[in-house]
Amino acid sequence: MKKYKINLKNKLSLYDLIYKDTLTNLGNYKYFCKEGSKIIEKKDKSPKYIFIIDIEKFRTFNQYYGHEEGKKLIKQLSIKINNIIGNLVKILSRFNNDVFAILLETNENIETIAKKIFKNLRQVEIENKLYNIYPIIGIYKIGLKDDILTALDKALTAHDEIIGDYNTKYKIYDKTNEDNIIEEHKIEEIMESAIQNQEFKIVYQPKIELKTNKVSSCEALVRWYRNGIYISPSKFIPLFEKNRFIIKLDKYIFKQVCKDIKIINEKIKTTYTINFSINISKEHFAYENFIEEYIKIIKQTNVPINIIELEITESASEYKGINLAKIIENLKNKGFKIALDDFGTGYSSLSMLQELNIDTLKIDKSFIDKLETNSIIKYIIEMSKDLNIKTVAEGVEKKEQVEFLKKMGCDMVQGYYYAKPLNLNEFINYMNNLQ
């Protein structure tokens, strides 16, 4: 009898070892693997999901707060997650770090139970500390043909969907998410090799003063041509956002600026000073010695550094962990500018321009469209204006946007009216031809 007994509290503590997670109890992969095709075999007709969640930028959280802090999260989300949908759940596990997978049974409605999730994950309190997280969940509704590893791998291709979309709380699978995924992955085979072979082309947009009608400043742009067909920004930019090769891309473009900017300041005419404005991805940000590798090249290309002007999306105040007010002050003190992009396209609020110290401000080209908006804009204006900030239209198309922004006491404009993107070459003719 004691023998049996040994015996079986072997077979138990072999069982855990196999099968569950040690930090927070719950069932492992193996684990929902293996009770996850039981439920499935059975073929019935009640809908079943599979759910995968996990926080976005938990290293971050884990680097900012410490891995200890972090091990506490994952227990407090194990047991929200179990609170939240308990009773609709089938099997709960947690596969590595912060992902959840999810196997419920529910004639409810999912995108009900999908924001229901997200809005009470937004939050933990960990010993009287709340925490502000940002989940990140895809979505699976399990057919009558998939096996479980086809069903897991289905609803991480709607997670992975999402991941760096601030704008979408939760995914569900459609085939398109399949072909997207499958898009990125082309994209990450020749990305290296495309910097190599200098396939990103920088354009130049000019920005004009309204009060003077001159070119006071331009904005670089990256243009990627691959064998002589266009890539759009709209296809890598977001996905090297997620993988963090944006920070090389980033890098290589600032470089490149400032050897262009020497060639452009020799050629053209004027006889004042341009600015240049170059984006600068909150991917950086993570990274404490960003700022002295671009003082590095600053000073390698001997660029006057007062010139340049690093545009940081708005989005980037949403970024976990990270102090942007401190960072913008960090960069004017070394003399850089600071220009706040895409404003109004996020959850920011006004209040946020009193907290950033930034030269200038970018009014999204979603209100310029709209001329009947001109509340919010002369809002926007007057606001900058009293807190010494200068203004951008981006997207002027039109001659009674240029007149209605110049009444309204913008100070510049940058659009197709006055003139595209150009390249390097052509911005040169295009200044002189203005003298």
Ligand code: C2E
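These figures come from a predicted structure and were not determined experimentally. The term rigid core refers to the maximal set of C-alpha atoms that superpose within 1.5 Å between the two forms. Residue numbers count along the first chain shown, from 1. First, how it differs from the form predicted in complex with the named molecule.
The Cα shift for residue 127 between the two forms, taken after rigid core superposition, is 2 angstroms or larger. With the core held fixed, the Cα of residue 46 is displaced between the two forms by 2 Å or more. Relative to the superposed core, residue 59 undergoes a C-alpha shift of no less than 2 Å between the two forms.
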Contents of the next structure:
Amino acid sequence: MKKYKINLKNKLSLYDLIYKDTLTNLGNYKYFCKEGSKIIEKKDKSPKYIFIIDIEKFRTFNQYYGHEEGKKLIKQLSIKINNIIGNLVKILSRFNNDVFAILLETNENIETIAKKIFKNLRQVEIENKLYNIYPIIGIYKIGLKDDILTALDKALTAHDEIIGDYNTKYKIYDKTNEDNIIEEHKIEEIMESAIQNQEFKIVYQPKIELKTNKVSSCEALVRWYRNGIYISPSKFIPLFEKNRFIIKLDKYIFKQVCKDIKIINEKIKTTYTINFSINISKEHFAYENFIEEYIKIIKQTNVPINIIELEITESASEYKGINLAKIIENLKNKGFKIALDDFGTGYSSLSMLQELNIDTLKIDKSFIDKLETNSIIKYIIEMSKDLNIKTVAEGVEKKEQVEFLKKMGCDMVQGYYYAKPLNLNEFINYMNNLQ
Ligand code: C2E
Ligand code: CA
Ligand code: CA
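Would you mind giving the form predicted in complex with the named molecule, to go alongside the form predicted on its own above?
What follows is the whole complex; the chain from before opens it.
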């Protein structure tokens, strides 16, 4: 029988193989769990935390700059993280891709540490090139009863909650996270039947053309009533985007609106045609045949396509490497009008407007709310005019806002100042009661 000599060097490399991440020289997941357990089991009173850190859209970074650059980014991140919190760290590991985990023991303010990490990781320099990245940080304070896997799971839960949320820098786990997950799970169980039971209803919010004071258009918004209880879109739309149910729901809403258009056109007395805006989630764009399916509905219901405007959120432009300009072009070629929704909330710049062949720009409510952003609104409107794009101000609630927007030359306004979203009959009445 052959005998293997195990010397110390081989032993070390075997250990490395199991517990080390070769790219960064940090520990890996197994290492984190093994060493983490030891620290947690001591059950001493000093506060301990787990941080999970990764960056938004690392996959896109790899696709865009190449995997070699991606590896360099990971290395830089590991060095940076180590520099920021090296003296507090009990364990720093890389799990896979761009996911780092830290076990910290500290009496310092944890939010200050989180902010420091976020700020320091926003820009990474690789061979004189500067990259802007967006870290996602989930934090959990380890409890005395926790084992390492439970603690990790909770830090990951906090982390997952803020993926795609560019307004939040970090998230500390709290119990409501857990409640949210249970709630999400409940919603997922009932969503399919909700369509069959016709629990999703549509409301229409008028858009007013400032020059003529006419209701030239309206936006269809979904409402969910289950057994008389109202569930807000902010609860289910993000979830349906995550689990892709939005594709089914959007199509359903689109079809219902097309059917409603017939009724509305029969019952309202206005002499001019009104346009209908319908929201369409970016999740559709991953499927090539979505345009055909929408066209099919248009044909079935006999709706003139040129009165339909599809509202696409600005964040779609930075989504999974899709070519938004091309998708918009295809939709336009079929005859749809296109609005860019929630403008100003994402990362895209005004220069993007030159690349996208859109008809309308919807300035997000957050700008309309604040008078301090006056000069930005003015600039957006001016630039849109140059590009022949119509502007709509969203969430207009006050007379002063209307006056200001009129002065700036904004084309349309939508908001509670004029009307809340109305159900089909209310909308018809609203239209018929206008002079
Ligand atoms: P959105 O497209 O930006 O829609 C405008 C939201 O602002 C609506 O909220 C509307 O009710 C609300 N709003 C309008 N005027 C005012 C105002 O003066 N003040 C205030 N405070 N709010 C105002 P809602 O209906 O809760 O919808 C939230 C979001 O859900 C929508 O934002 C849209 O992104 C999404 N959504 C709604 N229906 C659909 C749908 O059928 N498909 C898809 N994909 N998303 C939808
Ligand atoms: Ca919208
Ligand atoms: Ca909007």
